[in-house]
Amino acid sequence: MATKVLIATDKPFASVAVKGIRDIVEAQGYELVLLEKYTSPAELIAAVADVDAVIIRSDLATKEVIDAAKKLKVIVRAGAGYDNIDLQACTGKGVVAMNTPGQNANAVAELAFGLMVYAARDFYSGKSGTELKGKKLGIHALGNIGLNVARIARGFDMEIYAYAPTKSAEYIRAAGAIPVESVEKLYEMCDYVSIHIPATAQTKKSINYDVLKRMPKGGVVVNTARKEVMDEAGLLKMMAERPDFKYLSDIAPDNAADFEPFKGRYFFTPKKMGAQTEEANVNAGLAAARQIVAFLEHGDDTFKVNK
C-alpha cells in the first residue's frame, strides 16, 4: 500500500503549490490526498486516518486529531509559527512534528511595512503623514522575518534596534541593528515596534500596558506574530490614555468592537495574512513536502519540533 501524504487546508494553497507538492510526493511513489476548504473538525478527524504524513497550515491538529491518525508518522506546519499543533499528542504518539522555519519570512516581514507606512500616512486619510527615514524602529525578537524586517528598513534609513535575548550582540549588529538589553527599553527608545515574537508560557500576555506605555509620543506598534502575546486589557487602557498612540496587526483582537472608540488610530485585517502571498504559499508547501520524503526515507528531522 501506498504511502499517504494529506494536505488539510482550510485555507488552501495557492494551485501552483499543490502541483509542487504533488510533484515531490508523486515521484517518491506516495499517493496525495487533498482535504480543502472543510467546515468542520471532524471532516479532518475523518481524513487523517489513514495517512502517514500530513501538512497543514494554520489548521488545529489537536490531540483528537492526532490520536485518529492511526498510521502517521510525521505532520508538517507549513510556516513558522507550530502552536496550532499539540505537540504533547505528537510526543505521546511517536509522532514527529515539523514546521517550515524561514519559508514566509520575507511575506511578513513586507506586510510589516505595509502596516508601518499605513500608520505613518494616518492611514490614508488625506490628512498630513511623516515618513519612516530617521525614525527608530525596534524589532522585537531576530529570527527569520526580524531579519528580513532589518534588511528592508535599511533600505528606509531607519534606525534599527532590536531586543533578542537568544540572540548574541554580534549576530544583532551583522543584521544592521543595535542591541537593546530589555523589552522595556526597546518600546521606551523607538518610534515604531515590530512585534515577531511566538506565543509560549512566557511570551502570552508579555506586551502590556506598563510595556506600551514607554513609548514616545506619536508610537506605532505593529503585530505580525500572534494575538496571545498581546494583553489586550492593556492595549486598550493604552489606546484611551494615548490618543497619539496607533497599534496595526494582522490578527483581530478577541473583542474588536473594544476598539472602536480609537477608530483611526488602529488596523486589523480581516484575518491572519502574514503568510499570505503566493510566493510565501509555494515556497512553505514545497518546503514541507520535501521535510516529509527527507523524513520518511531517510530520517531526517532537522525541523523537529516536538521532543
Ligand code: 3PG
Second form
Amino acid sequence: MATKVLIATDKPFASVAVKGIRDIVEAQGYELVLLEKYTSPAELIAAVADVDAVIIRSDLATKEVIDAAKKLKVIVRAGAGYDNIDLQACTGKGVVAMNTPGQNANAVAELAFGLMVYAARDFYSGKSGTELKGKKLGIHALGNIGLNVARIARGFDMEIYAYAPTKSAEYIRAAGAIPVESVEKLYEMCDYVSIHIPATAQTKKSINYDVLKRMPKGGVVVNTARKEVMDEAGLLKMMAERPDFKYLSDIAPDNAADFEPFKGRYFFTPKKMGAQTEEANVNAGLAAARQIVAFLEHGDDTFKVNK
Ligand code: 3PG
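Same protein, the form predicted in complex with this ligand this time rather than the form predicted on its own?
Below is the whole assembly, all chains and molecules, this chain first.
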C-alpha cells in the first residue's frame, strides 16, 4: 500500500500550494489525501486513521487525533507555532512532530505593518492620522518574524527596540534594533509594540495590565502572535482607562463583544490571517512536504519539536 500523506486544513492552503505539495508527494510515489474546511474534530479523527504523515496548520492535533492515527509517523505543522499539537501524545506514540520555522515569517511581519498603518491612520476613518516614520517600535521577541518586522521597520525609518532575552546584544543590534532589558521597559519606551512571542505555559497571559499601562500616550499594541499571550481582563482595563490606547490583533480575543464600548480603538481580523498569503502557503506547505519526504526516506528530523 502506498504511503499516505494527509493535508488536513480547516483553513485551506491557496490552491497553488496544494498543487506544489501534491507534486512533491506524488513524485515520491506517495498518495495525497485532502481534508479541507472540515467542520468537526470527528472528520479529522476519521481522516487520520490510515495515513503515514499529516500536514496541518492551526488545526488541533489533540491526543484523540494522534491516538486515532494508527500508522502515523510524522506530523508537520506548516507554520511556526505548534501550540496546537499535543506533543506528549506524539512522543508517547513515537510520532515525530515538526514545524516549518521562518517559512511564513514575512507574511506575518507584513500584516503587522498593515495593522500599524491602519492604527496610525485612525482606521481609515477620514480623520487626520500620524506617520510611523520616527516613531519608536518595540519588537517583543526577535525570532524569524521579529527579524522581518525589524527589516520592514528600517524601511519605515522607525526607531527600533527589541526585548529578546534569549538573543545576544550583537544579534539584536545586527537586526538594526536597540536591546531593551525588560518587557516593562519595552512597553514603557515604545509608541508601537509588535508581539512575536510563542504561546507557552510561561508566556500565556504574560502581557497584562501592569505591562500595558506603561505605554506612552497614543500607544499601539499589535498582536500577530497568539491571543493567549494577552491577559484579556488586563487589556480591557487598559482600554477602559486609556482612551488614547489602541489594540489590533490577528484574530479576536475570547470575549470580543466586551470590546464594543471601545469602538474605533481596536481591530480584530475575522480569521487568523498572518500566514494567509499564497507565498506563505507555498513556502510553509512545500517545506512541510519536503520535510515529510526527508524524514520518511532518510530519517531526517531536523525540525522535530517534540522530545
Ligand atoms: C503560525 O504559527 O505559523 C501562524 O500562526 C499561522 O497559522 P495558520 O497556518 O493557521 O495561518
